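Starting off, we have a lone chain in the form predicted alone, written out as structure tokens.
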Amino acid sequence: MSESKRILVKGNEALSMGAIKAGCLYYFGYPITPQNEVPEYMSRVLPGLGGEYVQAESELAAINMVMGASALGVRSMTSSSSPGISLMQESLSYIAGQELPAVIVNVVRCGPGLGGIAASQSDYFQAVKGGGHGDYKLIVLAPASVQEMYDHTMLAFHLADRYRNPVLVLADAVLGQMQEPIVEREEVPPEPRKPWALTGAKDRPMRYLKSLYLKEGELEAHNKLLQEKYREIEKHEVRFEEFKTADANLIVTAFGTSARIVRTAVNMAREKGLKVGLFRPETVYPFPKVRLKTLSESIKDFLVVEMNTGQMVEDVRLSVIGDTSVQFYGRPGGGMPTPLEVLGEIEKNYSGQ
């Protein structure tokens, strides 16, 4: 990494400059906080580059003009927090259904309803299970830093052509407005084909891209396609980090802004002479199930520290073997755990074996 190329830039621009960079000329969005720099930059950026930005009069626009804009081919993107993507979520459904590559990013706020502006990880079951109607997923990338809110971004785009599915990016109200040094990359893997496109049928058949099936058993089979698909997604493109879970007695899991902080609380803890490692995984679907599960054969104690009451945890409880103990500590409603905090549950959860 050379040092001269570093730059120091917030976690919302990281993530534009990534898109850009993979990309993406086309984007929709609506004014929310704590996102708000992702179309202020895109507004000052693309028109420059030959691209499109559009403020939407809605989120609801704003998702219909990705998929508007996938559906001919070219890679679109849109940026909201927690309440917009709630309005995202029946024309998520139909991407999802037409099989059209698209990035969506969530700043996440907390909640329930307006709720305030302060992070939270209270989106996640929204996220990982299907916020909309159907038996659908969305490949989920969860950055940790600014320079991951940049390489996952890039890494959206290229998984959402790969797949032909929609690709969420669940970041937080801290990774957004945070700053850190990040370097830009200088190769982007090559865009494929999309002999799928609308782009005018001179000359060639029609193509149609639809989510509405009506003919007996047509969707039924549609849906078995879907699976089929996603069980791919399982197999190649799960990502996590393990931190000194070697050794470890107790693994502490967790994704996002509170790995960062689970990070500080184990190398507290490390200090005291406790084996503690952190699990952080970086697609929180496909979920690490499978190295969740080998790392219980050996360790018995686990911790799930969230920044809400409890949903990643259910995932680690359904990965893990039957003996295993989870427990679990989060702060909702924009509580934000401390590395102290953590660093008690640790000690009170530790049992040494």
Contents of the next structure:
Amino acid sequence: MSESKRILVKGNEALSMGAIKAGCLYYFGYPITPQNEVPEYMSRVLPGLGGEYVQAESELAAINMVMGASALGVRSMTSSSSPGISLMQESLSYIAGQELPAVIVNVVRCGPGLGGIAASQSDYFQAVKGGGHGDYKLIVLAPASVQEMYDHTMLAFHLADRYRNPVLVLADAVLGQMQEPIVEREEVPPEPRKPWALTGAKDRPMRYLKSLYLKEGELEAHNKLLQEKYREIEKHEVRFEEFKTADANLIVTAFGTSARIVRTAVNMAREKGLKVGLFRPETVYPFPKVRLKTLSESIKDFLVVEMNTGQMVEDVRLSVIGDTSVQFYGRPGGGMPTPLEVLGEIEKNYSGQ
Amino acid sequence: MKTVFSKPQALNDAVMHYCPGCSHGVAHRLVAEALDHYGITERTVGVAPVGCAVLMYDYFNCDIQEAPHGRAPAIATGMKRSRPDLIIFTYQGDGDLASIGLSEIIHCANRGENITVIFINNTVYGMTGGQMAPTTLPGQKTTTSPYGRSLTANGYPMKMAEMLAPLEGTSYVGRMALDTPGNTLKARKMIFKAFDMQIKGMGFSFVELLSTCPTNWGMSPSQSIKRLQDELIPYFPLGVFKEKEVVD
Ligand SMILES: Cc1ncc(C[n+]2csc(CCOP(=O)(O)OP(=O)(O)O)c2C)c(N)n1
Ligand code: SF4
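Can you now output the form predicted in complex with the partner chain? The one shown was the form predicted alone.
What follows is the entire complex, opening with the chain shown before.
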């Protein structure tokens, strides 16, 4: 890839570009900081591509517009930030229940409530445990660079169609706002056929999309099928990155922006002769629990760093084998860990075994 | 032999689950006749509400999606914007459209989305057992207004047709009652007109149908018709509130 193809963009623009590259020509959204560059970009670019930008009256409406386009087999998306994503939860449950593809981006800000517009990772639970009602799962991608804002959004469309499941890109204000050079992709995986889509009942019986099951046993069977699908996703779609883990005595686990901070801290620790590595989940659902378990068979010390008061750490503790030490360091909404703070935590928890 | 009466092609033969004397069945039939008349069943997608009509996909021969409660107009917007060649309609009750989904219907109408909305006003929440709706009449007893709807506590019944007609985005707004054969024929005409507006790309079209819910009104079907005539029609005047001139 030639250097000349690199362009400098903000994370929010990169994700918009990735979506359009994936063939998404319909964007529905409602303004909220720190993701306003997305609707601004889409409203500027989509009309010229024969697509549509619709400024919805609320995030409630926006996610339902996505659900409508999706029902027709058309790629569309919405993006928002924490309070807006809270408003979408009912429909995310419907979309999962109707087995529709959809792409949603959360450029997370800090809560609770109106909170603040600074970066945070405090929506982890909402994203991976299912913020809406019912037993369902979103596929959740956690980018950590502007390039990944582009790549993961593209990937989100692919996974959404492949599994007929909503996919959430879990970014944060830092990733949305910062500028980095990216390389645009040439290859786009082909969009699959959608034999379930509502396209008009021409030369075939009518079709419907629903999530209400009233007949005895029907709903339980539907739920079991959904669970089977989630097991497939867990088998095939786990993604993670390892940095200097090969000889590590202590592994720091972090996703998104905190993984960038940890990377710096790991390099600082290495300079001091401490064998420390970074494990970065790229998919937080499905969570890379199998790999973490394997790592914990030889490595006894784990540290989890998050921009919240301790959410992903629960998944790490559930993944590793029994006697592993899993410590946590986090800064709640409004604060951000520094590499020096993380280094201090590494030194505190480093047993060297 | 000449056929003088038959089921519309856009409906299948399933026996509807609606209670005896309920207007939903009649309203379905009128919508189906419009789909037949314009020959659009094969390119129509309907959006079902949460309410007694949630199962309407069991009866129509066109494609249908089930919406979350009140959100059908937003779903329809996503559909029409991404596939303007399809005919899109929503079918909603008064709890669905005039309460939880009020924002969606007003903004959808105001944007002039080129869709058709069929609105069933039966002055109660049917599916959940007859609770007070935004359209419940002053003094009307329901399971959550056991002493009768109080205007000081609950405000006035929403007149949706009157609210939507002044919006620039609406092309056609009408209200009719499903009581007599005469009015049912007029309702049919309105529904035809509403779909015609969409086919001609004129923007948002809306038909409100004053309907019965004998079960939750605690009345026989014939008593229900009488109540509709004596109480609903005087409060919710019938007629066409808006009709944009078609520019060919
Ligand atoms: C978010 C949400 N709130 C409440 C309900 C419960 N609910 C189901 S149907 C309904 C009211 C339906 O009444 P209406 O729209 O008037 O239609 P009808 O049944 O009378 O045809 C309600 C409140 C729901 N399904 N979802
Ligand atoms: S409860 Fe009322 S609205 Fe629902 S089917 Fe019965 S009569 Fe019709």
